[in-house]
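Single chain ahead, written as structure tokens, the form predicted on its own.
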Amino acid sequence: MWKQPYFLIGFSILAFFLVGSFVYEWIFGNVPRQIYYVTENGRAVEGAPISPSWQYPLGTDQYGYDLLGKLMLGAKYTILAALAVAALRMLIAVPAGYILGTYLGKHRKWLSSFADSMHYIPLTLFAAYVLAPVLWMPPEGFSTTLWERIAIQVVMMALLTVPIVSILIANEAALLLDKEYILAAKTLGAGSSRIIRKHLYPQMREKIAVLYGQQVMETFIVLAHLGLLNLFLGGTKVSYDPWFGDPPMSISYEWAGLFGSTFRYLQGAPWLPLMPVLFIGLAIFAVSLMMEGYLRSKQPKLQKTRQAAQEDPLVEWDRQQLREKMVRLKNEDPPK
């Protein structure tokens, strides 16, 4: 696995940012770069939020705040979120998935009708109901710190689409059952938990492993849903004065927080809910490398077959071209 590019591209990304986050902050501080306005020659040509130059490479926000500073402090919450959202799911639908194919059986189908209606509701509305009154800041300000509400955001995400993943696991189950081995098994006397341990997990290891994946990538659009519902990770920090209130902001510079409280600057200053976006683009197509990788360190026949495909082109003959090999293949002498 380690000595796959895909792999090793897609865990350099993710692991420069999450080191470029807490390296940022242990050298500036928690509190980005703070600029007002640009001045030349003593007179002030543009103020915030300041467009991408070199001293500010992706500009500032409209409060003056150094954007790139934002992003690299945000870095570390939005990842290891995704990774906890996706790793504590797993953790709980794995074992459920493997209790339901096997002990609940009987069940099994009812269950998988219930779950498939639950992928035509939307999941961040859901997400939404149930986070708001944890992650939105009340009057007197929140009772809870910051890691308290990402541990609960956490722990919620997680167990949202549970039912699903651990369907999904018990079908696949379900079907490995069936195979003679199996069945072989069975009739030597092979309980249901060796079953589990000695052939079910061996065999849906990798397809484990790209599920993890998928729901971590599946985590980072939710995270950019309820971004632009203002319910960012960690808390939305909410001004509540009526005269002069400055709109939800995100209090972990996280990336679904900076590109939904920015959105509505996509017409005026349109890198300040773009870079975020680029950022969360970024983080999905390194966890996608990492998937790609990992499979192509599990399965080197298919790696192989693909290479041997690529180096072996098609040979084009037109009709002339295969009328004459033909006649020449007909005027060889036959071996003696």
The other form holds:
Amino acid sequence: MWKQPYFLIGFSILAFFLVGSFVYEWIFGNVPRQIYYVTENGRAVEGAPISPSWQYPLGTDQYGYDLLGKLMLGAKYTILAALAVAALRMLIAVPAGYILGTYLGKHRKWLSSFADSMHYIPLTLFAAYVLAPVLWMPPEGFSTTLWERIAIQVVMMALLTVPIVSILIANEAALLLDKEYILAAKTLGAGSSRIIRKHLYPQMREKIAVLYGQQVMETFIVLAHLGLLNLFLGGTKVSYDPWFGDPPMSISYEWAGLFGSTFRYLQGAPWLPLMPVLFIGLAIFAVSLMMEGYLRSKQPKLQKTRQAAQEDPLVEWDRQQLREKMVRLKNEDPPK
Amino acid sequence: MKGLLNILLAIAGIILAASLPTLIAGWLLGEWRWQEYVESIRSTVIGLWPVGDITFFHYRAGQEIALFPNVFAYIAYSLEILFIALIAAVAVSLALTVATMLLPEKVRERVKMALYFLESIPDLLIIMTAQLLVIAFFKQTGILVSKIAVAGDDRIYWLPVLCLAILPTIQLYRLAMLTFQEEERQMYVELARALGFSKVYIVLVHMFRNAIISVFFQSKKNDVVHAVESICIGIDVQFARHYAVPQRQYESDGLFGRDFQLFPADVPAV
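Alternative state: the form predicted in complex with its partner chain, after the form predicted on its own:
Below is the whole assembly, all chains and molecules, this chain first.
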């Protein structure tokens, strides 16, 4: 797995963001540098938002904060939250799926049609609806802390699709349960729990890993959608000032918030919403690279056969040799 | 029958979920509001009948509007765009698949790899770049490919269809490639090749007929519909929120600004 270039590239992208985020905060503190206007030869030429330049690679936001700094500071919240949501989801769904597939096999059919109905509810809207009371700041301020809200959001987003994922795993497990070696194991006296531990889980380990990757990717997308709906990771700061109300803001610098709160600058300062989405896209890309690398490392047979097929020596008739042989044959034994 | 049951279950699920904010609001304050939750479900169910009386608060109009005759105009437009996008996605992806199948094996593997990574582009990025491109193109050449902002009854078609179609096209393309390659290993393809039919003929006539069925069966399971739905959210939000009302002021009166509000007004404040 660690020798696969795909996996390594994906892993290093994610690791760069995560480690970079903590290192950035350690070196520069948790407020990105700020500049109100750019001067050239003593004259102000550009006010915030400042477009990307060498000094500010990704430009600044409408208040003059360095966008790259904001993105780096926010990386840890976004990536860790996505990883945590998917991990928690799998932690609940995998055992639930196995229990459903083995112990409750008879009820699997109707339970799965029940979970199927969850497909008809758009996940983003569902999440927005359920999370709004947690994340939208009420007029009197939040009663919870930032980390509490992040934790609540992670748990809720994880729970939202647990039924679908666990049914998926249960169906997969049920397919495996029909295999002959499971029947043999049962005949030899293996109980359900042993079958899960020794047969189902090892068989499905790769599928579960891939499923985890897909869940991480989906979480990133849902986070971005929630950002568009002004529900940011860890809470949306709302100004209830009737006259000079600020637009809804994210409390941490996480990416969904950076994107959602600057979306209306798409025409004027396109780097403001584009860069966070690009970073989200990069994170998703890194996860899919890791998945591909992981799968490749688990299927060495496929590659070997392909290489073998390529190295198969082609029999080329050497015309010169052929002619020589024919001539010799002709000369050596004339038929008598 | 099963479909009907599923729809009923989905509705039940939505009703149960619709009152969840009450429960969560209480939970944040450290109390269990089961009674309010049940009460809220009861009032939701009672409020559902008669259907004709359901109204929603239209922020731009500033008054309550009956849901039922009005919703059809929006639905018709959404469905139009959705179906145009799906048809476009199917047509484009199948055409590309057939073209790719004629290429050598190595190129095909590269294409499949590229498609796998293209799938990971977030839908929002596609939507935003599509808009910026349309504008940049207009600035450069003076040709407006698609309208971006509308007023009144005017409707946009090209841009939303384009945004909607891109991701499903990529997914269908990859799925179709996998299915066609599976099909290529079948005996009858070998036989046809042995009989001397050209590659184009085999792909277009023999393989196409067989592969297309399984592509469609799998695409139902596959997340094409899901992708469409998720992009729909993006598009709806985007076009409704930012382009119909360009000079939007931020006022903190509703969760999603003035244009639409997801929450009934009586959800207790946290």
